[in-house]
Every structure is written in structure tokens, then in C-alpha cells.
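Single chain ahead, by itself, as C-alpha cells, in the form predicted on its own.
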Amino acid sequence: MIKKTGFYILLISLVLYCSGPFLWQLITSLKPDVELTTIPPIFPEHPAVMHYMSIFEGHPFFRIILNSAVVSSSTTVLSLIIGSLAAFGLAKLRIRYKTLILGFVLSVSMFPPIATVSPLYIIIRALGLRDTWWALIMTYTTFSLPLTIWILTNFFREIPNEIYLAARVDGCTTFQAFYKIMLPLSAPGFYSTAILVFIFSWNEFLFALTFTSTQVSRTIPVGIAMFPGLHEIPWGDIAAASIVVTIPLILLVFLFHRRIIEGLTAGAVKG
């Protein structure tokens, strides 16, 4: 009984610790301006939605949400298309040095973003893509591919080779066996990979700050960072905006949390 009680106390403490920043932002977003910098009270005495109205009336909030939605969705689609083809080849086709190739792919994700931002900026500017959606889509796709290839390679490996060989014997070409047989069987891997790539693209800040300069292509993290004015910081608006853009991600994670765990642990246990 004592162990069970201790377990639940530890579990509740952990949940509160992890959700603390989100709850604090939620409380801040509901406080009127006069209560923002005063403690106590911790909770608002007169909850108000003025900050939620302000972010849509005083800022191009719809535009930056649209930019993030287009960039994140396009990155996810491109990563899945390119990554699934590469993962299928590494998992099922006769290719030499597969382990070495996978190690090289993984090494791409180990570069600290700050070390790559300068050369990438020169390339983006030379291509004339600065302050466009494509600058972010191309960059995010590059950094999402290692994760995509690794997760999908594990999923393709879990599918018995006999299924792939049977498709070839029945007359399918390699590509037909890929999209008619292997893709439907690896659907859980696609769900989990898509969610992880989408969340990464939705939250990325450094490249978005460097490669965008106007609201035409500015995404949510940079858009919120631009809220402060010359003489004031609108903490209430920033908190409200953070809550609004976080809710879709929380819903996605709750809806597909089993798929995410399957994707992260695929191949970890051999039956």
C-alpha cells in the first residue's frame, strides 16, 4: 500500500513538473495586465480572454499559423516520400555497406544547428530562396531525413522477407512491391514518423529566424518572438499565443501516442 501510494505521488509530481511550464503559460494568458507581474495571486482573480483576442487583432497571427502549417506539412510529406524510398532500399534490397550508410545518415543529425546555419544561409541566399517557404522546407527536410530513414528502416525490416519475395514472384516490380505491399504493412511507422517530423518543423526556431525576414514566410516561433515592442513585453499575448499553437500538437500526441512509441521502439525487442 505504501509503495502504491508513493508511486502515485511520484507519478503526480512528475506530471506536474513536466506540465508546469504549460500550466504557467495558461494561467498567465488568463490574467489581466494589472495582475501579470504581481504574486500573489498565482491564479487570476478576474480571468479574461483579452490576450487571446489581442493576438489575432494586433498581430498577423493567422498568417504565421498558415506559414507554419504549409512548411510543416510540406516537410512531412517530402521527408516521408524520400525517406521511405531510402529506408525500403536499405531494408530489403541488396545494397553493400548498409550499416555504414545508416551510420553516415545518422551522423547528419549530430551536427549542431548553429554550426550549419552560416553555410546554409549562403546557399539559400545564392539560390534566391531567402524569405520563402522553400528555404525552410528544404532545410527541415534535410534534418528530418535521418530520423525518417532510421524509423522506417526498422519498420521495413520487421516485415518478413517472404512477403516481399512473394510479391516479386507474382510479377510485381521492385517499385510495385514497395508501394502496393510494403507501404500498407508499414503504416504504423508512417504515422509515428509523420507526427515526429511535423512537431520538429512546427517548433523549429533558429533556421526560421535566420532564413525569414517578413511575415510572408515567418513561422510561429519567430512570429511570437517578434511580439515585444520597443518599450514593453506583452507577456499576456505571448502566453496566449503559446497556448494556441501548442494545443494542436498536444491533441496530435494524445491521439497518436501509441504510434509514436511504436515508432521509437521499433526493432528494439526481437520476438
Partner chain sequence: MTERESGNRYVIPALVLLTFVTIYPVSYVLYLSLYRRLLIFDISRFIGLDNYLFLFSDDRFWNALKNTVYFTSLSVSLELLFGLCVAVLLNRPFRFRGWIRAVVLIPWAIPTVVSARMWEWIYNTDFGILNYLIGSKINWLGSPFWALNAAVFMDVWKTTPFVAILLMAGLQVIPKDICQAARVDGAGGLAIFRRITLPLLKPVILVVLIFRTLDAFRVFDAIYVLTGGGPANTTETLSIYAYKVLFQTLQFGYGSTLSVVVFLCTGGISIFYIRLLSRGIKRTLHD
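May I ask for the structure of the form predicted in complex with the partner chain now, the form predicted on its own having been displayed?
We keep it simple here and write out only the one chain, dropping partners and molecules.
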């Protein structure tokens, strides 16, 4: 009995520890400015949505959210297309230097972004792509390819070879076998990968900070980091903005936590 109570106390503290900072930000976002500085700083006495109004009025917040949405979803689609083709090739076709290629792909995932950011900046400036969606989409797609390829290769490998070969014998070309047979069978792997890649691109900061300079292409992390505050930091507005941009992610986590966990572990533990 005592053991059980102890277990539940631990569980509750774990839940509080994990969600506490977020809940605190939620509470902050609902406080009118005067209440932000009151002590004790517990609940808002007069909850207000003024900060939510002000982030959309005073700042180009819609545009920033749109940028992030476009960049993240394009990245997800592109890296799924390119990554699944590669994974299919590596899992089911005869390719020379297969282990070498997989090792190369894995080593790329270990590259520190800071080691590529300045040359990429020079290249992107030379191509005239600075401050465009394309600069980010191209970079994010590449950096999510290792994860995509590893997860999907694992999923494709688990599909029995007989199924693939039967399709080939029945007259499918390799590509038909890929999209008619392999893709539907590995749909769970696709969901997992898509969510992970989406979250990665939604969160990325270093490249976004370097390649964007105006709100034409600025993404959410950069928008939050550069939140205007000439004299004092607008804590209420920042809190509201962080709640707005985090809600999609929390929804993703609650709807798809099994898929996320599957993806994370397929990418890491099995690989």
C-alpha cells in the first residue's frame, strides 16, 4: 500500500515536472500586465486575452506562423519522398557499397550544424536565396534525410522479401513495386518519420537565424528569439506567443505519441 502510494506520488511529481514550465507559461500569458509583477505570483485574478490579441495585432505573427508551416510541411514531404526512395533502394535492391552508404548517412547526422552554416550562408547568398523559404527547405530536408533514411530502411527491411519479389514476378517494375506494395505496407513508418521531421523543422533555430533577415521568411523560433522589446521584455506577449506555437506540437504529441516513440526508437535503438 505504502509502496503504491509512493509510486503515485513519484508519477504525479514527474507529470508536474514535465508540464509545469509550460503550465506556468500558460498562466503568465493570461495575466494582464499589472499582475505579471505581483507577488505571490500565482493565478491571474482577472484573466485576460490581451497578450494573445497583441501578438497578432502588433507583430507580423501570422506571417511567421505561415512561414514555419510552409517550411516544415514542405521539408516533411520532400524528405519523405527523397528519403523513402533511398531507403527502398538500400533495403530491397542490389546496390554497391551499401554499408558504406549507410555509414555515410549516419555520419552526416552527427555533423555539427555550426560547421556547415557559414559556407551554406555564402552559397545561399550567391544563389540569391537569402531570406526565402527555399534556403531553409533545402537545408532542413538534407539534415532530416539521415533520420528518414534510417527509420524507413528499418521499416522496409521488415517487409518480407517474398512480398516484394512476388510483385516483381507478377510484372511490376521496381518503382511500381515500391509505390504499390512497399509504401502502403510501411505506412506506420511514414507517419512516425513525418512527425519527427516536422517537429525538427518547426524547432530549428541556427539556420533559420542565419538565412532569414526579414519577416518574409522568418520562422517561429527566430520570431520568438527576436521578440521586440526595446526597453523592457514583453513577458506577457512572449508567453502568449510561446503558447500559440507550442499547441500544435502538444497536439501532435498527444495524438501520435505511440508513433513518435516508435520513430525515435526505430531511428536510434534498432539502428
